[in-house]
Amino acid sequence: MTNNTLIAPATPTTTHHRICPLCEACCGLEIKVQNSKVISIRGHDADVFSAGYICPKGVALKDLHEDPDRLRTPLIKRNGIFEQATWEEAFAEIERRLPPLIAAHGRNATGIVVGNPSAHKIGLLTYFGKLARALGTKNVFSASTLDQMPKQLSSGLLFGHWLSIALPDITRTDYLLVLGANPVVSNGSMWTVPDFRGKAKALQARGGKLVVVDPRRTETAALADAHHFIRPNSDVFLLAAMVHTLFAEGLVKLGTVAEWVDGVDAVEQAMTPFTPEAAATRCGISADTIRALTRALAAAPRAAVYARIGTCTQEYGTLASWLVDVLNTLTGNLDRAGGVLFAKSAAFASNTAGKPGIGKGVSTGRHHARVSGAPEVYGELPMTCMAEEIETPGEGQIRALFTVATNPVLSSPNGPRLANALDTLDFMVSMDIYLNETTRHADVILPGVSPLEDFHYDVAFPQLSWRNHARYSPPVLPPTPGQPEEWQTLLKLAAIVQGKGAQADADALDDAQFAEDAQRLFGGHANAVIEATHGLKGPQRALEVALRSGPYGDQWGRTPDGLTLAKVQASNSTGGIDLGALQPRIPEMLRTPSGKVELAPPSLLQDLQRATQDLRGLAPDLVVIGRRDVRTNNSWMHNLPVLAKGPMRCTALVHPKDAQRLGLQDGVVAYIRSTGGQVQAQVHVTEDMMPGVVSLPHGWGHDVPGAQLRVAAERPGANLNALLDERRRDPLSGNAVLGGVAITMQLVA
């Protein structure tokens, strides 16, 4: 889709170029504006990263900006009813209620939770930590433990940093094996690759193969050269059997990274129980097919294995994520063109800073959840621990909560329990653009800024991108009068927590903090850095420092041709700055204590014993998994007319054999029950599902009283997460188990 005219344009118009903030693909957009109104949105053909590609979500930016349900003024709940308030009144209410609560119960009586939209907002992403540190609480939660922490943990253990993710080099590979991912719809997840479909077709056109392993014949599987059904929750057994086969058949080759890999012998020994025959029944893929997949992967001149949501949101999420990188390493495809490579981000990447080739690595369990004992991972506790931490009396019970751009009542398991827990809080503050299923429980809601009124630079996604680049988007529309920027709101909240008062000046606080940071980072050159960034503030100043100090930067004048903020800003109309294809980076990017790829982390080998004991376990008769639609990323997108229109997408996909034995037909409504709860959903009978597996999309259930999402409420859908048990999680990463959950189905009479 390249041209989407929304209103017939009239002159004069202005043209703006903007990075789409609505999913990980980060496509470049061309937006035309007349009289401060968006009149058209299309892909930016000159964009160096996305080359004109756009999906329906990009067009929806107009609907988002103009949505009458989007909050534009703060709300304060008085006598159970939200009332509009000024920003000064909202901050005063927070100052009145929060500091006394902290004084009485301690800092661990607070909690803070952040959602994935913050990853698309530089102000939220770079300043959220300042509020979390000001609170000083152990109770930090994020959406990462709902879908991606296993990949971050396994990558951190192997390569030394949480965002050192090995990415398929799709434009040069000959064989791409995809497990539990649907990049035709997502355009990558933990892998930023706009127009995956086009790149996959190019792979096939040059003689390459795309193979998909998934319990559903997804849009990606339909495009693939081969598709294999797999039982949910069993990827670890398939992957381990493939590693076993590499060793058994003498197919192991480390290639160019051989001298930088430790632990190969330990991996071989650990894989002994996982023969293809032992794994076949458990994963529903024959031993012959397992061997054939392994041989094809090993024989391909250049190959890559990619796995995502389906492999992360299960009981063995970290093990499965680890074994993907083990396969890439043992087939000689780690850190080579056409295999998997590491991006080299222009700014904010820890694996481009400090001494190259060695570091502290990552650690977990620096503290534990008070109730369940779940370990801290990457500074946070599992999202699924939040309800019990609010409900359970005692020292450290969460009594006050901040939520930032998140809707866990819909997005995390057992949302009804969490909703009830939120009602018991003494105080709750939400930063959000909607009065939704979660924020309706807040005492104060502080609205975020429309993406079209904010400047944009992706912080995280260039570390996950298929090609290196630097792109900047200025605001498309003028800011709402009187609205603080989001980073300023976070600093004001931090000031209130620290006792500096609601009247504290955010800009002055930022200047003082920057001076401290400059002294710490640049020592005797701190004053020169402060002078060189004069006139900048907030995340723009942080971006200038990160770009100039980064691997492509001008190094504060020492490399005159290098990047500066001004250079990146100037490239906006021409589609950004292309920094080239991914290149081998081992050992330079490693940040492990050994300075090597640590292929056999002890914690993973220990957890593998759990999988060994489960190798001959029986699969339930019927299980449910989630799915994603190209028009949906976050739950609030169901409130945007351009995305909500069309056929009902919240349907339960059921294989014909299951439908027949359960007495279900296409179009009927059925109860779906689990030990966790019950929902009703419309049935769609399709051979795209593996027998014994039902698919229901996530993020629905917009029938909760008090939410203000009027378009979404017209077709509320069924909340998949109401079926899930919040106590089930991957023990290493704390990630929630969102798939492979046993269910029953019955026709609604």
Ligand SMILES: Nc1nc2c(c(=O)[nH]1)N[C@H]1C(S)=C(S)[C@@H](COP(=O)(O)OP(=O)(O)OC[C@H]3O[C@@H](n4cnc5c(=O)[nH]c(N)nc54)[C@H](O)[C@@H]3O)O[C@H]1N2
Second form
Amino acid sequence: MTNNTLIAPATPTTTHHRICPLCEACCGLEIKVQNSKVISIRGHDADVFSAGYICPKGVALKDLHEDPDRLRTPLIKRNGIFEQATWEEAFAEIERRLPPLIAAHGRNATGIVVGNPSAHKIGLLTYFGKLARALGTKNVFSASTLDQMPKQLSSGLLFGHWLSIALPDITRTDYLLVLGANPVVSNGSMWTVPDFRGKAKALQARGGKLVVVDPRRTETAALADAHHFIRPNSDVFLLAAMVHTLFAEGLVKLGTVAEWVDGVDAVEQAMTPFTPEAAATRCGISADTIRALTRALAAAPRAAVYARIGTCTQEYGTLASWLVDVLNTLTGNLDRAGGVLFAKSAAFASNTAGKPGIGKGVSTGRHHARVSGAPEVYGELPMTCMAEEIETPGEGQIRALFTVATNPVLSSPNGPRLANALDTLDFMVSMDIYLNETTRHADVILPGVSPLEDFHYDVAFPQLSWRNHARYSPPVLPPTPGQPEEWQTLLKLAAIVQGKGAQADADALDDAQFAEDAQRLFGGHANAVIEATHGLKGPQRALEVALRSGPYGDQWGRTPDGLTLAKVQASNSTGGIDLGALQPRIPEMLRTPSGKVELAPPSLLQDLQRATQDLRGLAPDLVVIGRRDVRTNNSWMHNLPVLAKGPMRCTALVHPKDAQRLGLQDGVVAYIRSTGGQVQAQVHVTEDMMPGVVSLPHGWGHDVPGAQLRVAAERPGANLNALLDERRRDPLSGNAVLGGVAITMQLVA
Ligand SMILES: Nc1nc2c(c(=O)[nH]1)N[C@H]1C(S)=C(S)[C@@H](COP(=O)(O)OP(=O)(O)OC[C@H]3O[C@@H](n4cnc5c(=O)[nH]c(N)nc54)[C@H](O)[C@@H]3O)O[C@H]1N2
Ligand SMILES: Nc1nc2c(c(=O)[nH]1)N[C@H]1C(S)=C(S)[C@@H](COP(=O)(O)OP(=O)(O)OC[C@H]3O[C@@H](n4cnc5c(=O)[nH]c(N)nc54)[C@H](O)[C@@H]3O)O[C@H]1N2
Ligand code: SF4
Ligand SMILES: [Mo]
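In place of the form predicted alone, the structure of the form predicted together with the named molecule is requested.
Once more the chain from above appears, this time first in line as the rest of the complex follows.
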């Protein structure tokens, strides 16, 4: 016997390219697989959009796939204990319990809530609405009202659609002003921009400036040419004073979009009370600095203002988001290279559909929350209303709840109250991949597919991308036998709700629905479209239709060089299809009733009265704000060993002056108390904080009983949201207030 015969033939390694689904940067990854196991994950250098960039979370997709705690089969709770079940048993259980509840109490006795990961799964994003519509309830909630609704509402009012977001043209700008965002760590949000750091450094290398306004000297601020501390919750005052200064100093110029902008005079008038002197104390930035910032912005040849959740998750979130675009517009930077531009997405964008240049615009308040009276916004009620809608008796009280890829017990203000409320439900179904702080309350848990077993195309993020592109990822690994795709699960649930029964075939339902949609969308051409998409189903078919009908599409053969699903699929190994730098799109992209940029929406001018009255508002002595870390993502990646290792990340950052006043040394554990609750966290004393402001990350608190997150439970951390008041919202958008909440701190003896 020779040695050679002992060596098994080498198992071939296959190489796959997959868009990372873990944050908004949408990096292209290169994944090597051997024996059905992932052996390496790195950035895909040839990716036309992300050019090889990757952060530590991308590598963690392997841990996510292999995590023994990740659910692979449905769970049914019997006598308080979860038992593994087959899919048939799980759907049968839902059919047994849900329809009678709806029959007895009506559709508004149901609720549905969808969370952040759904934005990264085409199946969830394109089919969630079908379940919500089947339920026919007004109790629809999402993480958008913990995050971005203010920006969506202000953009909708100005430009006519909820996802028409003006994006900084970072590779051509000379001056980037960032407020309430930390893209070096978060990798960008409402702005898909992988390798922000590299792009910011390139901006500086060509002589441009990056300026950051944040109550913490963040990783982005550390990179910046200048950083200014701001009192939490006061961006509206700074921004209004900057707009005031533009008018006062004759710096307003509208540039190329002048003829398409309505309402400039109304804006000028509305800003009268907001002199830099009046705003200075309120926002903690001197009048001189406010003027200097404004002059620098106006003087830059090309400039962009970008603001994110620090400015959204506050009492004046919609006003602050609006004023960011007012500044962009009045400095002549709206819709021009080097300023802010709108993406032109290859598929699914409303601002490329219908008649160009005019539309219905957006409206809110088509219905209201039963208990608080909060208005519906973009089809949703505020997430922070959910607990009271479950607890408060009367017609329309939520008795049955669906949760889809969300963990509001940790991610929503006053999670402990919500946890208690969930226990009072008659029935709860969760679509999730973990038994965690929220899903432990469910009666049935239906596991989602591992991203590596799922195909992918980003529905939302190409509408927010720094450059236009179309990229498709096939599944990296074969599916788990017997596990439905998440869109099929959503259709099954819709069928059960509609009385079609748990036996209904999801694919047949999908075909029937598609035939109806095709009639509506394509009229006389419907049959040709059905024929042309033969063999496709679910979100893949929806994608083919969206791409071919979209702005770069082949228009079903009429533009033969245009995009089809097959063409985008074929570009996978070469890093996708680049569709070029963003281009000016006004007036064509507008969908406002006037066909103009409506710079002074009446609802915003009216809400400004609230800010005017608050100009002299006093700051509490000590407030808490949130923080993100590159190795975490909201509440759900703390169970992945590669991310969880290393120093504890859930620490409270305290300025030395505050630490001294409170008798807290670096490294001690302290109570943090608000009127709503109390948590404990380790103190880290640092000059990076604005005095009077403490920073504690959100998404922690994995020490509740009944969850199955073994790695996360080893170092549970403190739940910031146990301190926050769920009744505090931005009234226009319904967004939660997540920062600037008054606290006290005390050494744990
Ligand atoms: N205090 C404070 N609170 C905050 C924030 C803050 O800055 N401060 N940030 C807010 C923001 S911006 C957001 S977006 C929200 C996020 O809040 P949520 O939308 O609740 O999102 P996560 O907390 O990330 O929880 C995601 C859930 O989805 C599950 N999941 C993950 N992948 C999949 C999948 O592929 N399929 C299915 N079915 N489920 C999956 C996870 O197990 C987890 O239960 O948190 C908000 N909460
Ligand atoms: N690593 C990592 N990446 C993530 C996430 C994550 O959890 N971890 N979450 C993802 C999600 S869901 C989102 S929405 C994005 C969010 O993306 P970003 O908006 O970039 O998120 P943050 O890092 O929370 O940045 C918000 C900043 O606002 C500051 N801030 C707080 N209050 C105020 C205020 O009143 N005014 C001003 N001007 N600033 C204030 C905070 O100090 C913080 O630096 O990140 C995404 N990416
Ligand atoms: S920045 Fe990290 S988490 Fe975000 S898409 Fe890229 S690799 Fe994934
Ligand atoms: Mo978010």
